[in-house]
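One chain comes next, on its own, written out as structure tokens in the form predicted together with the ligand.
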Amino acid sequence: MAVNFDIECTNAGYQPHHGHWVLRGIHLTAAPRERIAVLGPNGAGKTSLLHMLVGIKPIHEGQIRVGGVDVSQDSHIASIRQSVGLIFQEPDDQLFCATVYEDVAFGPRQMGLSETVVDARVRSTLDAVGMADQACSVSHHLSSGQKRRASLATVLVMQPKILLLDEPTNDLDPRGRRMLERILLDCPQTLLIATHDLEFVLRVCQRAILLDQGRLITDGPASQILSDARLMDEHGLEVPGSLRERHWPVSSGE
């Protein structure tokens, strides 16, 4: 039976200013409701890939289809942005209104929802990310972790079909990470999560892709990739502590 993929990259490449290829030869498919981690060292191309999927960065080679729609056609960008939510690596890129409430309400209002529906959605989303008490706070005066929670809310409130999350656990305290973990495990969306938080990957993602120097190195079960010490070392990463402990139990002293 044919699968209708939510994300389909075929030989996709991005080469800004005709210089070096930031990404090249990327083949990737994501089926509905898959939760996929995007791994790789700094500068590997993770953020660039997420930005290509929503048309922020252009496609210079190959093709990308998101939700069945060709991203390279400008006329499709508006519909893609309705079905795809991107949580930026920097929360300051996501928060631009006077208050947290206004920031979270901005997207639903753009969708033309009634003020009653907007209010209900904003309040339940702020509650879900632990920010109900901060609705009237000035977004730019929040702490880093609070900004992260607010930026998550601005996207979750839209209930997009596909969620792209760029370093979503940065600045979150342990309770915040557990909250995000629960939200993502419960949510019906297809998820692509760029992150260096490998313990989080083990808990949330079934699958991972590994990028390095703009190339897709491997694509497979997250636990298998993360436990491959040689692969991880070759690409500037480390096997997460919980998997190391499993393979190298602490000596009991016998």
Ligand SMILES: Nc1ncnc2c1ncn2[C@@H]1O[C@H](COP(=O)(O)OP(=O)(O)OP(=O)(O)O)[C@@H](O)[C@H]1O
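Can you return the structure of this protein in the form predicted alone rather than the form predicted together with the ligand?
No partner chains or extra molecules come along with it, only the chain itself.
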């Protein structure tokens, strides 16, 4: 039986400067509701991959289809962005209105929804991300963690089919990370999460891909990839502490 993938990358590449490929030969599929971590050292191409999926960065070779739609066709970008939500690495890139409520309401209003529907969506989404009590707050006066949750709300309120998250745990304290984990584990969307937070990956993602120097190195179960000490070391990463403890318990001294 054929699988209808939410994301399909076939030999996809991005070359912003002549002779320098930021990404090349990327083959990737994501089935509905998969939660996939995008791993790699700085400069591996993680953010560029997310941006290619929504047409922010062009495709210079190969093909990317999102929801069965070819991303390389400019006429398709608007429809793709209605079904894909991108959470930027910097929350301030998504918060530009007078209050948190107005920021979250902006997208649904652009869709032409009635104010009654907009209000219901905004309030339920703010409640889901633990920001209901900050609806009237000025977005740029929030803490870093609150800004992250507010920026997530601006995307979740649009009810996208696919969520792309770029370093979503930056600036979050342990409580904030746990809250984000709960939110994402409850999400019905397909998730692609670019992150350096490997413990977060173990708790949220079933699968991981590893990028380095613009190439896809491996693709498989997240715990299997993250527990491969040689693989991780070769690509500038480390086995998460929880996996090291599992395989090499600390001696009690007895």
